[in-house]
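This document starts with one chain, in the form predicted on its own, laid out as structure tokens.
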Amino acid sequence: MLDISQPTRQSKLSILFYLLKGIKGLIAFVFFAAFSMRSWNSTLGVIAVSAFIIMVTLVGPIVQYWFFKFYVTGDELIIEKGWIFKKRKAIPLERIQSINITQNIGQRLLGIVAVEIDTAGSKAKELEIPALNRHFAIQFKDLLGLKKQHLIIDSNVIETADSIVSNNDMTSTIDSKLILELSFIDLLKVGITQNHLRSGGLAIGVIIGFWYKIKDVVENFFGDIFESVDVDLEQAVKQPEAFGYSILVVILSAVVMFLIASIVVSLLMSINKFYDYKMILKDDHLEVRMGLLNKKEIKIPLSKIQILEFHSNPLRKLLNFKTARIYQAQSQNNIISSVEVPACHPALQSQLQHLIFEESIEQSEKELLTNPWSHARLDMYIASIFGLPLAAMAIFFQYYWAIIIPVCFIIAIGFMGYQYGKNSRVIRDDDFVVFYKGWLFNSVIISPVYKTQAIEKWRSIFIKKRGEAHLKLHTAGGSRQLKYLIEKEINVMQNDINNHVIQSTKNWM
């Protein structure tokens, strides 16, 4: 029988958990110190590091464990923490949107989990209980959920612990339906179709950040090889023909290595994020479980979902699937409020939409098209910021042939901006507002009309003459926008959506 009416502390293993977090911070401190300090002979530095170690390793974890308490009183969950700077957070049970269980590497080593409570109004970290026994956490999660249900049904009834147990037995008999389970092949597909430029950029960023240390290691092990290769880069630029195909081979090799590194990083990140992915429909909510090193168990009430998005790219089009992202009413800076559903084939896309919104997109009543030339113009202006200085440098150093590079760059950016605008639009049918955005990396954003919190129109003086404006739709799950639409058409849709929301009797939360 779980009783949390009295102040309860976390698992005693939380001391070790806080200790690991302190050591993690200490490693980062030592790492930066090792790279930035030339000498460790500084007395002041030694004293500061010693004091820091003592505070982190001995005092901090015990203080955090002892002063962190939580309990339920009346219809509120209370979280108290801190010694010198005390904090007391009261969370009305009826405001709880979702309760999620997460587990990172340190927590897995200690056999504990974290419980994160989302209330669509507070920072997630303030409502986190980071170190609980898993069995206790599951019971605690179910208990809070049941108390919330009872408050909604009858605010005058507070269930006793015995009735809670019986209700727990009842919830265990609720039918569940498996919506999606990823196989290892699915994980590979998701990894291969990731944005490899982003993954490659991450790898390059790491290499640049630690270039001198990497250079030292490479020279220690492969110094003899590099000494045998003596290439005058300045001479190579001035007389590329003198080196034949060598430079071309080096460039191609670098591109191939970049692609290989990008794909490997994408695969590793995808496997780590989506390992053991399973989505289950239980009663009126979705339960999602995923993660290899950092595990997450997320509960999404269907009624709280505000936006459903589908994202694609050329590789995913070839494999005929998209990645869905579900946004529920969100807390400030709470990334768990959005949940990814990878490897969504067309049948699953329709199933998700019908499951969440109980309706399908029908023939559009209103359609707003963007001006592709306005998108192209803006993108070319931005590209010129980088392209024109390069062209000026080419002229200054009399490499006139190099002017073609920034010119082609600006034209290419303008072409992609035009295609983005040409393939972007907003439609409105009886039930939904749908944004279609993008060209190569396109997305479809679906939001029920009655869940609209506000619809905003704005414009600058530069587009006023063209009769254009921008449109932004605000929901409890975030805002979405599209630029360069006809202003008169926005006015009509704006009035139409506002009237629909006013007349709707559906509950947006």
Contents of the next structure:
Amino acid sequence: MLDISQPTRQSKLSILFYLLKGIKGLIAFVFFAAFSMRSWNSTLGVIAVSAFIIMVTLVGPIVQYWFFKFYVTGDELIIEKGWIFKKRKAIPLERIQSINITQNIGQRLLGIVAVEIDTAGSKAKELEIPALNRHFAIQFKDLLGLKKQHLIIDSNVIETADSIVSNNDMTSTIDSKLILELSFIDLLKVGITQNHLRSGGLAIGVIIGFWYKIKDVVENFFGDIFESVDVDLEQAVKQPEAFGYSILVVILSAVVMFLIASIVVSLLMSINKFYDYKMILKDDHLEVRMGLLNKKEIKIPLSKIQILEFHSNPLRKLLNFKTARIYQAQSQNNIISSVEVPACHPALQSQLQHLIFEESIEQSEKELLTNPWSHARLDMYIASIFGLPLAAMAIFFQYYWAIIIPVCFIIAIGFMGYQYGKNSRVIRDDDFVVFYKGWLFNSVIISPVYKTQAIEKWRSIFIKKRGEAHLKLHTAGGSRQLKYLIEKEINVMQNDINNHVIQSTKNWM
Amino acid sequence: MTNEQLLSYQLPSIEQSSFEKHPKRFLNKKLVAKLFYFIPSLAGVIIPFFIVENHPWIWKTTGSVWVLLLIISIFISYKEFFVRGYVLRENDITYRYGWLFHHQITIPFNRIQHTEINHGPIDRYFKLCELDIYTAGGSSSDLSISGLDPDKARFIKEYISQRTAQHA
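Form predicted on its own done, so how does the form predicted together with its partner chain look?
Next comes the full complex, this chain leading.
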């Protein structure tokens, strides 16, 4: 068994890890120096700067390694770091919510992992031990879990020492149940059904950002090939017939290129993210593992889960699966407060729901419907911010036929808004509040009533006359809202949920 | 001791309770604070007035925009004062605020994490203070009731911490 009652240092490889990190930080500095200090050739200055860099990159990691210690005394985990600015963090073991093991590329190259300790109400990065052997990390994680359990059992007093031992045996031998494992085919499916527009946008962003660099590289290898392709845009606008169909072909191929690029990007991204995806139910928590370059291991206690969401899009509808998202009670700025479960088939969806909330959604007691016309109206107002100037331009330049484009655009947006409103509603049954939102990209958001933190009704002055308002549900895992419901019905539901929370004695976390 | 069963629909609804208003000096404070807020931007009018002599329309337009914005924001603050109000009940607190965008938020006491009383210099001048109520999770569900009488704020804070202690 691991002994960490004495101050322990990280794996020696952490020096290399900090070095890599330092070099990464230096890259920007070196670029800056290379571009801005060409004329700067004082030897003394160069020596000083180099010495400083060596100090930072070489001595820094060793200092960091030497002064980073962690140990457990009594009921607390202590993390000490820093040399000039000493820091000592004490984390009460019973406050630890979850312990995650993560690994980024640098750590992967060195064969080490980071242990992140998550407590409610702190930034996860603060309580991170960035470089440990995997074997050590796993033992450390188990040990912390065990000590925490001891504390909880001790505080309950009733059990004798024997039963503690048997209890521990029980927890270590309890069968872990595999809930989801993604095969490569599943990964492909998930990749293909991503939101390609978003990945395409990302691809375009990257290309625009690096355009001049890409151009430089290409020109270095192939000479001035762009010169010959340079299209005289002014000429093209003035005499479209001179170019004939070639412009159409260019546009069409651009669209095809964009589609291919975005599909490739989404495939790569989802394979990188979800590679070797495994979700395991162990005792009272879910363990999720995923990642190709950046590996992630996340542990979520079931009782901390606040919201379960299912997202879908037309492609996923075809393949009959959704993506689930699990939100746990979040500490501030904690990125791991939500976990994605890709490729959720209907059976798995109900299994997840049953597993997390123990009850299934019954026949709805109350249902609030939104006003689709209000959604359509708002969306059309927003669309006309872009559409009206376009129409005005068309009139100004006397291309009257071109008015059709903004008009169609506004109508299409309005139609989408109408469909969004028509397919959105809030349902409240005995145990859950369920939001159904959206049309093509629809989502179902499930939150147990008793986990509600606060409930809010809001409206702008413009919809007061229509007797409409928006409902917002605040939970420890974030807030969800639906707009344009009937105010009177919201009042009833607001009271109802609030009274339910007041009476509930269940622990929401 | 009675321990009658309560069904959630039997509990009184918020709409039946009467909302308590803020003291009148909160309105004065808001108007003064708005003015303070607008004074720095007056520079945008004064500087063109002295510098750009050939185009008097510049300071005239910026000036009228300034006056217009000031009037609108003072009007909104004025309207808003009469909407604001809170209800303290046995098990929850409800606050409503905003005229242009009206919000009404209810927090049950068994979900409150902690409370805080704050007051800035202008607040102190007007003998006012602000009560912040924090719940778990993001900051979106936190509530801040500004413009309270200090005694009242202390009373509410005491009351809430008493009630939350019972649930902890």
